[in-house]
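Taking the form predicted alone, here's one chain by itself in C-alpha cells.
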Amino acid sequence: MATLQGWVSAACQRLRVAGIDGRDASFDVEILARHALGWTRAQWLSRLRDQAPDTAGGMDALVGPLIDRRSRREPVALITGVREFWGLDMVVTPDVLIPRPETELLVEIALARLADPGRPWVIADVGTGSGCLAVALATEMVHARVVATDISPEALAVALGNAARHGVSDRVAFHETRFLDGAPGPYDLVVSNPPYIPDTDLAALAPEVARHEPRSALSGGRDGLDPARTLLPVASARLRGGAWFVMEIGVGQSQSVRDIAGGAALEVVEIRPDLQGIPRAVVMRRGAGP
C-alpha cells in the first residue's frame, strides 16, 4: 500500500496541472484531506510517512472529490465550508466575500483606538459580509454593541450563524440595509471592507475569485471607489465627534481616499499597510465638534 506522502504528491500534481503554484497546491491538499480525515496539523504530520488510510476506497475514494473541486479552482474555503478569521473559524459561503488575512489589519487597528476594551462602545460594520468583522470585534470588545450592515439577505444568514457560533448574537445586530441607511448611530466607530475593485480589473481576477466569489462584494465601479464616494459621507455623519472610520482599500487608492475623506469632513489620521507593503487600511477620523 502507498503511503500517505505518496497519496500527497500525486494530489499536489493533479493541482499544478490546474495552474495552482506549487507551495499553494501542497497547502490546499493538506487543508482538504485533514477536513476529510477530521485530523489535527500534528496528526497529519506525523503520519506523513505510515502508510494511507484504509479507508473504503482509499484516499481517493475519500478526499479524491475535493481535490477534484479545488483543481476547478474553487477555493479552499468553500470546499471545507470554514476560513479561520482572527482566530476564529468563520462558516463561508458562495454568497459572501471570503475573508482575507489582510483584512485582520482592520480589526487590529479599531482594537488600538477603541483601546477600553471595558467599555460600552457603539460600532459599525458596513457591508458585514460573512460577519467576520463584526464577529472578531464583538468577542475582543466584550461590552460592545456592533451593528452590522448588509444589502444581501443571504449574506445576513451567514453572518448571523457566525455570530451565534461564536456566542456574540446577544450584541451583534444584523440589518439588511445599503450602507447604513435606517442605522443612525452614533457610533464611536464605524469598520467596512467595501468593494474596491475597479470594472475593468475583474476579468484580471483569479479564477477562485472570479468564478466563485460574489461580484456584488468586489465591484467597486468604474476606479473601485464609487462605494467609497457615498459611504464616506454617510459614515462620517453617523459618528461622534472624535470618533473614528477605518476601510480597507486597493492598489493605488489612498491619494483618492484622502480627496474624498476632505470632502466628506474627515481627517486621515494614518494608512496602514498590509504585510506585503501595500497600503490597505485608512485611519480616519472625524472632527471634535458637534
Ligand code: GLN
The other form holds:
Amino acid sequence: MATLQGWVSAACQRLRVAGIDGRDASFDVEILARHALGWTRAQWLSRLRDQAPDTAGGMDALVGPLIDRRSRREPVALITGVREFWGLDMVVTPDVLIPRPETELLVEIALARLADPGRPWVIADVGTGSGCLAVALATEMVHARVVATDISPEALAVALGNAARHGVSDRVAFHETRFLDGAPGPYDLVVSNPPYIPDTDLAALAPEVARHEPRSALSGGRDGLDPARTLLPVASARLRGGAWFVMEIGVGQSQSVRDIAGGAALEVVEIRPDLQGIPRAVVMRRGAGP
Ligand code: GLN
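Given the form predicted alone above, produce the structure of the same protein in the form predicted together with this ligand.
To see the whole picture, the full complex is given below, headed by that same chain.
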C-alpha cells in the first residue's frame, strides 16, 4: 500500500520540476496537504510512514488541485488564504501584498520605541495592504488608536476583515486615500511598508511575486523611492515633536532614504538589517521642537 511519504515524494518532485527549490518544495507540500487534511504538524509527522489517507479519491483528489496551483507558482499563502504575521493569522487575497517576515521588524521597533504599550498612542499605517502592521500594533498596544490607509478599496476590505478577526476593529480606522490625505493626526508613530521595488527590477522578481501579487503594492518607480519621496515630508508634517516614523526599504536604498529624510526634517536614528543582513527598517524621528 502507498505510504503518505510516497505520495509526498511524488508531489515534491512535481514542484521541483516547476522550478521550486527542494527544501521549499517539501515544506510547501506539507503546508498544502495539512491545510487540505486539517491536520496539525504533529499529526503530519507521526503519520508520514503510514498508509496515505484513504479519503474519496485519495490524496490526489484532495491535495492534487492545490499542488497543481503551486506548480503554476501561485504562492502558498494565496492557496491556503492565510499567512502568519507576528503570530497572527492574516487572511490574504491577490489584492494584497503577502506579509513578509522582515516586515515584523517594524512592529518590533515600534514597540521598543513607544516603550509603554498601555498608553493611548495615536498611530498611522500608510499603505496597510492586508492590515498586518495596523492589526499587529493594535493587538500589542491595547489602548492605541490606529489609522490605516490604502488607495485600494479591495485591500482595505481584506484589512478590515483582519482587524475584526483579531478583535481590534474598534480601535483601527480604515481610510481609502493616498498616503495620509485626510488623516491629519498628529501621530505618535507612523509606520509604512510602501511599494519600493525599482521598475527595472520588477521583471526579475520570482514568478510568485511578479504574477500573483499586486503590482501597485510593489512598484516604486524608477529607483523604487518615488513613494518615499512623497511620504517622508507628509509623515514628518503629521508627527508630534519627538515622534517616530518607521519605514521598510529595499536593497541598496539606505543612502538615498537618508538624503530624503534630511530634506523632510526627519532624523534617521538607525537602519536595522533584516535576518539576511539587508538594511531594511529605517527608524526616523521628528525633531523635538515645536
Ligand atoms: N519585500 C517585497 C518583495 O521583495 C516588496 C515589498 C514592497 O515593495 N514593499 O517582494
